[in-house]
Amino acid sequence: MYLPQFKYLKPGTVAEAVAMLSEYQGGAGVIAGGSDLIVKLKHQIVNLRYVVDLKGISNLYGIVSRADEMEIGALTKLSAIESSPEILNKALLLAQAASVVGGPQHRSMGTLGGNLCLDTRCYYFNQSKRWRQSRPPCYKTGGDRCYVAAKSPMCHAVYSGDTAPALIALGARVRIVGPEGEREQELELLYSGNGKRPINLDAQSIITSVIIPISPPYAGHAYEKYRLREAVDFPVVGAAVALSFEQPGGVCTRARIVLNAVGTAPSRVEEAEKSLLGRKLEEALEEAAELAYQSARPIHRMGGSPYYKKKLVKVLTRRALEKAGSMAIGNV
């Protein structure tokens, strides 16, 4: 497959990039590592007349540590994140999630911002143009149907990025720059839950950095991912957990459980989180895993049967909770 023709633009600043995206609105897209966009261009899943390359913008790279938070530039490579001593020390959950994205080649090219903005995926969408043209278009390609949920009025393509659930569990925020200036928002709000347009980011704006609060003492985290091919695949199911305790082995004071690859967005399991608060982990572990199981609503033909994926949710949530609890005991 060949790349279609487009005009290549290389801004030197964030302001220039935003101006280009505004000028060519509707026909321009951004590229950083390119591990997702290049494939979509070759498959003609997206058709762009202009590609805005962000790699020349120096202030979109790097890691800055402050007393109560850490800020990571959106163009920081996933390979740098998984091996950074600062992140391994202060945001281990993110390093764990970054280390299981694709394979080593993907992580050496892929960026944090690109992984957060990963498009939703579907067996009926992520195919060549000729393959897609063999049947009427689905919602995601401008049609009027969803092939994985025939009676549904919406697209059920699945979100599969690994770093987003980990960062949501950590309570991360994103810094966004657009034509109206700079703003911050909770990362959780970046995801629409609409498989057709999964990212709440207008075409003229870009994510410039991710801000992660420093975890309190007696905190533990874990990201569990199951995939068919251990070396490169997207998750069949993923589960990110972040817990805090009043003391080692004490009651839980903060809990976040975020599921991945189960729906159109990374999703918190708030009922399971509430079941952990004010209780020791061993007392609430099975209940929390069961509540995660009950909350999952996977769609047929999206990485396995719904029953299989729900069982994986329970198993992976339990594993992640156990690992997070063990980490907290040792994190004195």
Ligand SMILES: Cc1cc2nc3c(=O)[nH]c(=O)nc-3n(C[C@H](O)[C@H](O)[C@H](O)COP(=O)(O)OP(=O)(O)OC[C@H]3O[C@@H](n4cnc5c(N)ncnc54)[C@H](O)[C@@H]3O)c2cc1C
Contents of the next structure:
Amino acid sequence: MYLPQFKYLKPGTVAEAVAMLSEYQGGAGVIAGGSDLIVKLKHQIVNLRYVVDLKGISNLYGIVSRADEMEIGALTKLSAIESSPEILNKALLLAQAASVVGGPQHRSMGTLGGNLCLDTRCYYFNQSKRWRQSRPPCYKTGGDRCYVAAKSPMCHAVYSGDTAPALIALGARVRIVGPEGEREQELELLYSGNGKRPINLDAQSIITSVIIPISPPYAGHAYEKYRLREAVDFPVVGAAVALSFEQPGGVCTRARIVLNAVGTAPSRVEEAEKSLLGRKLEEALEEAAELAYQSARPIHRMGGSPYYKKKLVKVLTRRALEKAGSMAIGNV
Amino acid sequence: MSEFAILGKPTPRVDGIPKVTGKAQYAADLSVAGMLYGEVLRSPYPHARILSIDTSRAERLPGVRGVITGKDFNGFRHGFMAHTRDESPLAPDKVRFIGDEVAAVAAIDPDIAHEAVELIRVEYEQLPAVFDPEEAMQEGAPAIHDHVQRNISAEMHFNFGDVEAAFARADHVREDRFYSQSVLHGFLEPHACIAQYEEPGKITFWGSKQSPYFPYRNLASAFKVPLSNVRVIQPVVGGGFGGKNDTFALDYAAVMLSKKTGHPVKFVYDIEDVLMAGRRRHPMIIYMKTGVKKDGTLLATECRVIADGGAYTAVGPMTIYLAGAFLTLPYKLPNLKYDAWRVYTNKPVSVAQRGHGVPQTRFAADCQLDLIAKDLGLDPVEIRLKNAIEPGHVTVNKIHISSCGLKETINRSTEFVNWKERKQELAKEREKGGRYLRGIGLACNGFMSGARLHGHTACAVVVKVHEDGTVSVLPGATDSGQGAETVLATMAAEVLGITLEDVHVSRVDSFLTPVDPGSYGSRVTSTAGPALLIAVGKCRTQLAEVAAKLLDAPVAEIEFRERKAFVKGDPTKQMPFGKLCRLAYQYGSGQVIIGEGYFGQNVALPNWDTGEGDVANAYTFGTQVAEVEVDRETGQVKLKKMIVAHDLGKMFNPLIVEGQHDGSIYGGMGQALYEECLNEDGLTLNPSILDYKMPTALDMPGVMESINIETNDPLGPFGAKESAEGTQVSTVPAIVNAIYDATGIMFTDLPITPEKVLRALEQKEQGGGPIVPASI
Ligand SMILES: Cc1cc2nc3c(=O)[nH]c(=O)nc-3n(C[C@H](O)[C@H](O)[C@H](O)COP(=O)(O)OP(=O)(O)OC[C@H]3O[C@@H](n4cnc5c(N)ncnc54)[C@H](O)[C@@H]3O)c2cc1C
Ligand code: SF4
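Return the structure block for the form predicted in complex with the named molecule; the form predicted alone was the one displayed.
Full assembly next; the chain just shown is listed first.
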């Protein structure tokens, strides 16, 4: 497929990168592993005159461990994350999620930062320009309609990056550098819930790292991803769960349940989380899964009907809770 | 010890190393000096009249050398038979599906060609379109081809015996409706070609073709040049499966643009071209009514097929012919009524795909057989053994069976899994509950070995022995990835007693290699094989005559093995093969050791109107046994085991046969569980291999077993028959029947998506029937 021309820029520092993005504002974008961006450029759903490659910035790589948290550079490859002893030991949930992204080729090119900044997806959006020319554009490509929900006033494209729900479940934060300097924020806040513009990040800023608090003792977590094929596919539905307990087999003291691919952002199910607190897992588990089921509002033509995706939400939430529970016991 | 030196041994393929090391040259890898790059413009509408095409802006773009439209072809149309020529190289006046090609450009680089295509302005008048074949058949539906009534592109009506009387006599009659969806061929190499037109009227064409003599004929007639002026040179081909037979827009456009510009022109389609606009398997709606005796004996089948043909006819009449004619294999069926309509719709064109029409109706028939077995309280194996065809059988539509190992394939494959015990064991396991429902199922197949369908279907081979003892084989046949080069080399080496390294098999070059129908209808081993044996036999005779003189022995006593010529029973009299060849070339005034042979099916043409007659010299038979695991909570089905038992006459190379079997599992599993061209108002929603769910290597079953049954066919080379398409005929029904065993639900609509399964399981729990709406 045809790749439109662009100018390739390779900054050596974050400051340089931000300066380039500011200078060519509107026409520039960053590339990390390129496993998503190159496809979008070929489809001409993003059009860039300048592509700013972050791969020459050495301090965006690597994993740093501190007493109560760990920090992972945005350019760290997913393949490095899934096999890092450090991460397997202290943030297994992230390693699990990273290991089920795409296929091996995607993971050896794809980076953590790129994965977190994934755009939402839709059958009517992730298509070539030629394909899209068969019909008038939809909201997400600048038009005035939605092909998925004809009566809807907005875009319902689905967020389906795999590591974000895991990291939100772990309570991760991201470090962002922009023209105004550096800031740190909850990862959860990166996701706008707006299908058309799902990532809350201005075009001059970049994510430099992800900070993960170390889980307390008696914690367990799991990411359940359902997809048709064993590799390559994005999730039809995903559920990330992180739990902490008072003691092994004791009551739940902290719970996060994050659903993936059921809406325009990775979404926490707070009612379900609350329902677990102060209770033993086996007593609260079914109710939590049911609450997740009730809260999910998937839209059709996104890998399955709403009926089916809701069923999956329940099954996957239950399975993730069960796994997290047994991991917490195994952790003693 | 085997009587053969190479035949039957697990020898690695001769094309294996160049392919896995990236050295093999596919069409897209080739370049010719001065070459331009082409690109096509496709229709964005499913049905529209072309009012005007303005190419002036494209022509003015710097770097553009030529722009063509449908008008450049002066009304030339192509198609399989004279009365079905309904397709133009580029649509001249009307487009009939999204992706129909309307114009093409040639430029000095691919980016300029792409920009130029976007500058072509086409004014369309959109017409009402129709996508559902049953709607398209109604009076008053939009006419896709102006003079065709009710959009019927082809129809077949067969009537053998008396089905009505048989149904009246039957103890049990069942009627079911099945649907087999649209799936792609799945070759990983998209279409590509380079064409060079030189005055006066010489065409050289390099293209990814499984049947290179199709473009040889089509290009000669499109450009009105003698056949001897058309040189089709075949690069390595990255899979075909029926999707690389025809001559396509890019092929004609490359030649036309070369003629206009004076430069060679290269076209490379990408995977989106293939998935969005390429050819695919015929979707079929199949109504099947079958009557049986209480003991399971088949009495009659009445089958009605509505095949969704897409926008043009192509090879379609043959597809619906085979889908019906093969209903009388692999089980004895004394009465058959078959009515099929192939209907135009505003969608990409349906053509042959591995198994060519037969997998669709076999899916319906073999799944219905399991429903019948259940109704009658019979075991699926028992009912198949009861009806299985045996050697010497003549079907009601006069298909003559010689060798037939069907019963052995049933017995060996079911013994392999301990059918009875395994079935009970899984039933008990299901009663216990748990996350998975597991089940086991089987289905059988019968297929043609070397199709005799229409026109020229004989194969020819030339063999040249060089004076150093090496050998060149020049077949007309094509290796489209199936391993034909290795098989032909094996046969030549075996006859001359030399090694595979001594034999070089050339690819098709229509200046040099003999004309051939193409690699379809499972014909290379079965039809080119005997031609090769004739050709290499002539070389052997010449060499034996020289050896007899040199070794002073009767010609009949000369043997060839271990790269030597021997005199039978006298080990002192021998000579290296290379030396013999050298001496032969010096013998007298010098001999040239060369042989040629051709071989055609020894049967009359089948009757196209009645459906009667043979379609091949020989027929293959087989059985597949599948074990599946169904996740109760997600509805996901995983194929865990697949046993393929095939009567291939004679096994030449277990590695290649296993590859064919694995391929048939892959293709059939994809169709049963994963793949579907999602179409919305004529637009393919999933034109990428991310969204079009071809299974990955990780999805393949952990247990895949090949069981080869050798029946030594009297007409096959060394007794061999096909081991190519036949096996994919029964993959789908074996899987569907296994799901039936696991869930008690017969899924009659392909593909069996997890959502369909989950809905049906829930409906079953609530006591309702399994009627499942499709969803994406
Ligand atoms: C066939 C296929 C299957 C896939 N399957 C999956 C899957 O199952 N799950 C999944 O999660 N993903 C999947 N992907 C998407 C993609 O491969 C991964 O998400 C990958 O991690 C993206 O990382 P990257 O470094 O390649 O991103 P890039 O392509 O380089 O960038 C992606 C986006 O993020 C932006 N970006 C990158 N880094 C930064 C940064 N540091 N700061 C700010 N913005 C940044 C880019 O501008 C771009 O918009 C798939 C892709 C393909 C083509
Ligand atoms: S959800 Fe609607 S608006 Fe958004 S990309 Fe899909 S079709 Fe377009």
